[in-house]
Structure formats: C-alpha cells, structure tokens
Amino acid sequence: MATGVSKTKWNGDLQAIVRDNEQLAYRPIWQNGNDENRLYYGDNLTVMNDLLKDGSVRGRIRLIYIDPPYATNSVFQTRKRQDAYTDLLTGEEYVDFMRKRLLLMKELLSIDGSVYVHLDNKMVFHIKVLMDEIFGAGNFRGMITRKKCKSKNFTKNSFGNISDYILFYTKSNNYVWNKQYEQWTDEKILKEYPFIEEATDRRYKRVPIHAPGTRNGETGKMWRGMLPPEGKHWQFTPDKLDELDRNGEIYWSSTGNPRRKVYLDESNGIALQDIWLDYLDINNQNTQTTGYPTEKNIDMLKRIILSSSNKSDLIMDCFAGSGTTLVAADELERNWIGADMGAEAIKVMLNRFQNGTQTLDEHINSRKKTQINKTASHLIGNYTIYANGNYSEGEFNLPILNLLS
C-alpha cells in the first residue's frame, strides 16, 4: 500500500460514512476561467451518471486514470492525523464498487480514450478479469508493475512487497498513443552504442538485417549472392539494402555478414518499458507533498498524461484524492474534471490549488511556515461553488471551505 498511516477506527461517527450510496448528493465546485475544469464533491457514481447527461463531456474525455481503494479493510489518514477515507469494502462488495463505476468510464472515454486503474496485489487480478469483461480483453495495453517504496530488511517469510500495478486499457484500437522515452546515460550509451564510425565520429551501433518469419515476397528473395536465414527474412527490400548500402549503412564483417549501422544521434532515447522504477511514494524529508495518505508521485501521472493524451484533451479522475492528476494535467496543459466524497480530500485540493504543497519535514512539524509550491497556485483564482442550491463567487480562500462542512 502507498505510503499513509492506516487503521482500522475513524475518529468520526461511522455510520456517517457513505459507501456506495447512489442517492449521495454532490457540489460541483468549478474553475470561473476554464469552464471544463470542475472539481465535484461527492460521490463519482452519482458524478458521473449526471456527466452522461452532458454532451460536452459524455464520449469525449481522453485519459481517465483513478486510484481507487484498494480493499484493504482499513482507515487512512493524513499526516496531521486527520480521518481521509475508508477502504472498508472487500471482496464482491469491491467487485462490485468497481463494476458500476467502470462501466460509466467506458461511456465517459471518447472512442480513442485510455483508462488507467492503480492497485496492489490483493484485486489487481479480480479488476483485470472484470476490466476484460466491460472493455474487451483485445483493449488491455499493458500491466505497469511501479516500485512504490525502497527495499523492506523487517520481512519475514516472504519477499518484500515493494511494488503495485497500473492497469491501461482502452476503448478501442484506434487509440490516443504518445510514446515516451527515457533519455540515454553514458553508462547506456556505452554498452548500446560501442561503435564510432571514422568518417563521421558518430556512434552507432551494429544490427541485424533480418527479421523472424519466412516471405514470399520481395523480402524473402535473395540478396547480393545471399538468402535470409532459413525462417527469417530480410528487414527491408534488396533495393532499400543496396540503398543503405551506398549510404555507408550497411558494416560488412571479415566473414561478408552484413549488419546494419545503427546510430545513436537518430534515437529518440530509450523506449519506456513496463516496469517504473523512479516514481516512488513520499519517502524522504525534502519531497514536496500534501500530507493526503496515498498520495502519488506527481512525475509518473505525467508521464501517463503525456502518452495517452495530447494538449487541450479531457482528463479525468474520480477518485482525485489529494488533486495530483489534475495538477498534473493542469501543468500540461490538458483539461480536468475530478471528483471526491472525502470533505478532507476536497479540503487538501483546494489547499492545494491555493497554496501548493509543503515538505515532508514541514508536515512532520507543523510549527514551521508552508512553502508554496508555485506551479500548482494557478489552478483556481476567482471560483463558484454550489452547494446545496446556493452558490458563491470571489476571490478563493480558505475560509470558503466551512461551505463543505
């Protein structure tokens, strides 16, 4: 689980807590100067029934990405000490939850939209079974396994959990596709790219020239006195290899293999795998974080962001938690909607939106002034909220919050 402090008693009244109450009403709070930018206090299933019956947003939001609960059986609080939200639903009463919700996703997407699912190990599988069911086993894109803390020495009897899973799929195949790059290290460079070509002084690297699979076609004939390898055929025509040939292309061994030049002035950098290693949770005193248990790393959401949407797109969270996809998204220049039924997790956004965020040292000890993050204090200036029929507009402030109350 992510990084929060997690017990099983809420310093509340409990049976104010609302779980899957379809009937819970909810306050939209909206952004005056970007009228698709709305943050909605309530709970997503009745959110997002009533964005079905929006034409400006049913079937067109691009990239959906949600942390949902994780069915932990548990309650989780900010760093103050403070009640967040209750992941008390488990097993069918999960399945279920998360059922009704994917199903308004899917309504939500735009034909070429992509919906990104966070969880842990205890219902990655059952959400991955149920998430062939409602967007078909041939939309599943991928299985992102993130490594969510350092290494745990207190385990006993097992490995060390030390990973959770990012499900992507999407509505269809025509689909919204970035891909992203991590840039090369010299370390890299080195054992990728050993070769430097005299003429030039540029790096490259040597490759094949044949692919697996046999053709009947131009690149199944043969080449400069040769054949593919039986199996294999070439990767490119005989007349694109005598191409590559007369440009210096191509590197001739002792023995006449042929293999073509690869440089690394022509890479992009290296292509993202499906394993995240550098987006660990909150883990050391100068991490700049809101103090909402749970909270994920702001860089992995835009990297998400950046593959499976393009600026001005729609994005959406409906578990937004402490704010991060859409300030991510904000910073990115994408469109947001988020929604919560926490009061606390609503409290946390616009905090945020206001003031940024602090370090974890100052959320440790609260005596010590907050440092604003300036790149999220943009987000809302002027602001309208309803609740309960009634709204109210002007510059935002904190002291607008007993509105939630």
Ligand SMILES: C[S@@+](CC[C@H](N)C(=O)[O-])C[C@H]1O[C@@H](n2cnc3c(N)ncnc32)[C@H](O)[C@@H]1O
Contents of the next structure:
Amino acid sequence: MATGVSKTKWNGDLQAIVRDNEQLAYRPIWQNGNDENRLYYGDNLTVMNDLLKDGSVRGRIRLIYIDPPYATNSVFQTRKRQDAYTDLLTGEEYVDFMRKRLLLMKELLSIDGSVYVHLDNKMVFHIKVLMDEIFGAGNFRGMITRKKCKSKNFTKNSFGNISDYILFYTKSNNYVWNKQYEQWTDEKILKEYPFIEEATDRRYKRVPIHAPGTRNGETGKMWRGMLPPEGKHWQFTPDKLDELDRNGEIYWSSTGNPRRKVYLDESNGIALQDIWLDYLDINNQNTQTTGYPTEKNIDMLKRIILSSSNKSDLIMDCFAGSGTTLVAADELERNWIGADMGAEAIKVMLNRFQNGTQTLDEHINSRKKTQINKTASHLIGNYTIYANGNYSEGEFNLPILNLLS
Ligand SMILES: C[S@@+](CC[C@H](N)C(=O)[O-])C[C@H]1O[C@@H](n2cnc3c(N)ncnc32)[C@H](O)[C@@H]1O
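Next up, can you give the form predicted together with the ligand of this protein, since the form predicted alone came first?
Every chain and every other molecule in the complex is listed next, the one we just looked at coming first.
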C-alpha cells in the first residue's frame, strides 16, 4: 500500500512536476492502423475531449476503470524515490475535477457500458453523490469494499484502516454482466457441503424446500400430506417435488422432514460478493510490481474486466498509473485505451510493457536482474502512443523516452 508524502513534509520541486506535465501537453503522434490499443500521454480532460470526436470510440467503450488521486494532499513517489504524481486537489476543487471528467466518461461509454471508480474513505461519499447525479441513482450497481493491505499497527485512536472502495455504475439498465465466482476451498467445501450420498459418492448439502411468503397457487398446496410451514410456500410445485423425490434428490430426516439435496458438482463456485479480501496490493516480497506508488492488484482488475466486458471490447483507464488495467485488459484479449499525465507513469508503463514487472524484493535490491514477464512482453508493438514528439515503429527509443530518461 502506498502512502503519499504529505505536502507539508515534501521538499521536492512542485514546479518541476508542473513543468514536466506542461511539456507533455497531449498531442497525438502515431496511430497504428486498425489497432485499437492506445496510450495517451497528457491530461485526460484533453484526451477525452479529443476521443469524443473519434467515432470509433465515442459511445463504444464498454468498461472504464479509474483509480484517480484520492484528495490526500500528498505527493506520491516510486520505490526509487522519484516523484510520480501529486494529489493536491481537495474539497470542492477535487469534486469539480472529478465532475468534469466523469461527464466525459459517460459520453464515451457504450449504452451497455460500466464504470468503476476506485477511491478511499476521504471522497467516496462525495463522489457517490456526484455519480448519482451524472449516471443516475438507479444505475448505481454497488460499492465494493476491498481489503487493501494487511492489518497494521494503527497509531491513531481509531480502527485500523485497511479498506478502500470501488463505486460501480452502469450507463443503463441493460449492461454487460458476467457473473463471477470464487473457487471452493477444501475448508469451505467441508463446511458448506458436509454430506456424501452413499449411492453416488456425490458431496451435497441439505436445504429447505420452502421459502418465505404465502402463495395461493400450486406452491401453497398440500404435498405428501403436509402444508408449507406458516407464512411460507414450497419452492417447487408438488409435481416437481415428486419428481425430485423419485430422483433421490430429497432427503427425509428421521422425523419425516424433507430437505432438498444440492450437489457440489453442480455449483459454479461461490458467487462473488461485494467485500473483496483477496486483492491486497502488495502481499509480500515475492509480489510482482512495477515499483509505481498506488499500483493496483492485477487480479482485482481482471475480476472487474471479466465481470463487465467480453473479449474484444474496448476498455479505458484514463488515470492509468503503472498500466495495471491495460495489461489486465490485454491479457484477457480486450482492447484498451490508457492515459496518464505523469512522466514517471509513462516511463513505468513503457518499461512494464517491454520488460514486465519485478518482485518487490528485486525493487529493493534493484541491481538484481529484471525478470521478463512473457505476457507483458508480447505487448510490444501492439499499442499506440500519443504524446509530444515523433514515433518510429518498433523502437522504444522514442523522443519521449529520451525526455524521460
Ligand atoms: C492512483 S494512480 C493510478 C494507479 C494505477 N491504478 C495503477 O495500478 O498503477 C493515479 C494516476 O492518475 C494520474 N493522473 C492524475 N491526474 C490526471 C489527469 N488529469 N490526467 C491524466 N492522468 C492523471 C497520475 O499521474 C497517476 O499516475
């Protein structure tokens, strides 16, 4: 988990960051034929305004994930202590910054598209209200609470803060949704499916055959001499219950209480809930990382991408940072558009596309050999960079890289 250096303690050169970013005012330099993958180097407000003029993009982005600054009033540095980006807008200014950008995102989204906004507890409620206004409260699909780091020795007189949040909205009621499941663990299987059917050896659990609410139709009628319990109805019609019983799918207790058997081998897994505990950003020294501060867990991004897009869909992250969303999208065979206004972010992304990530341990002992991540390296030549300067295909010795090195 990255913690910024508070503005009051930071003694870097703010003007230098601003100067860098001014130099990098967005201008497209190269487009690779039909290839939709693009990396923009500039303020996403300008980038998105420009994308709106592009008929192949406007209204066609299926999924936007953003992880913007969180209004921490800090400066974030890489593991090698390079200033990466500033997070100095707070209060009204911050909300205004987000409003301008969320409005453009809505226009860029396809009618069945989704947007995920990752924030912490500082601004999540302000931005929830803003997104209700922009996307419509009816299009709020949920708020994921993510465990971002291990428990820590919290020095404030409060509860340890180990969560952040992802707001999930869609543009309409009709949106791409691929239900995601977690795999069963042995421990959970034993707890949830404790029985084994003698005849078949199949593992199963026993569930009630009734559900809350009275019904006047078939499911409210007598079955095998029994009415549903008070205030309840049968989950199936008496005919269907007979069929289940004939197939051996009803378990009868010694006191004559029927329960339905639900088999483990018919389960897709555990439907994903809105508390995510498995996607900590940096777990241990072996975690693969770019060294960029606030780099997100790539498996978390894959979950989001799998849930809200299909293969070949166009995905955008216009606060791309170290490019986690872009690499996840690429690995899942989606097309992508990325943007970042930070020189360090662009440098890190290009390095990630070219060389992959390193373990945290290697970042600490940075003289160790870089590990090439095969999946990332196939990205070479498969994306377009837009920025100042000229581009020559197949080469990474771009003017912008010279500028950055
Ligand atoms: C929290 S980081 C994103 C980290 C990213 N999710 C990752 O996994 O590495 C926020 C990023 O937004 C970028 N940023 C901030 N304001 C921006 C703007 N107006 N336009 C484009 N990028 C911006 C910063 O340079 C920074 O890299």
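Residue numbers count along the first chain shown, from 1. Source: prediction; values computed, not measured.
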> Taking the chain as two rigid parts that shift between these two forms, would residue 301 and residue 191 be sorted into the same part?
Replying inline: no
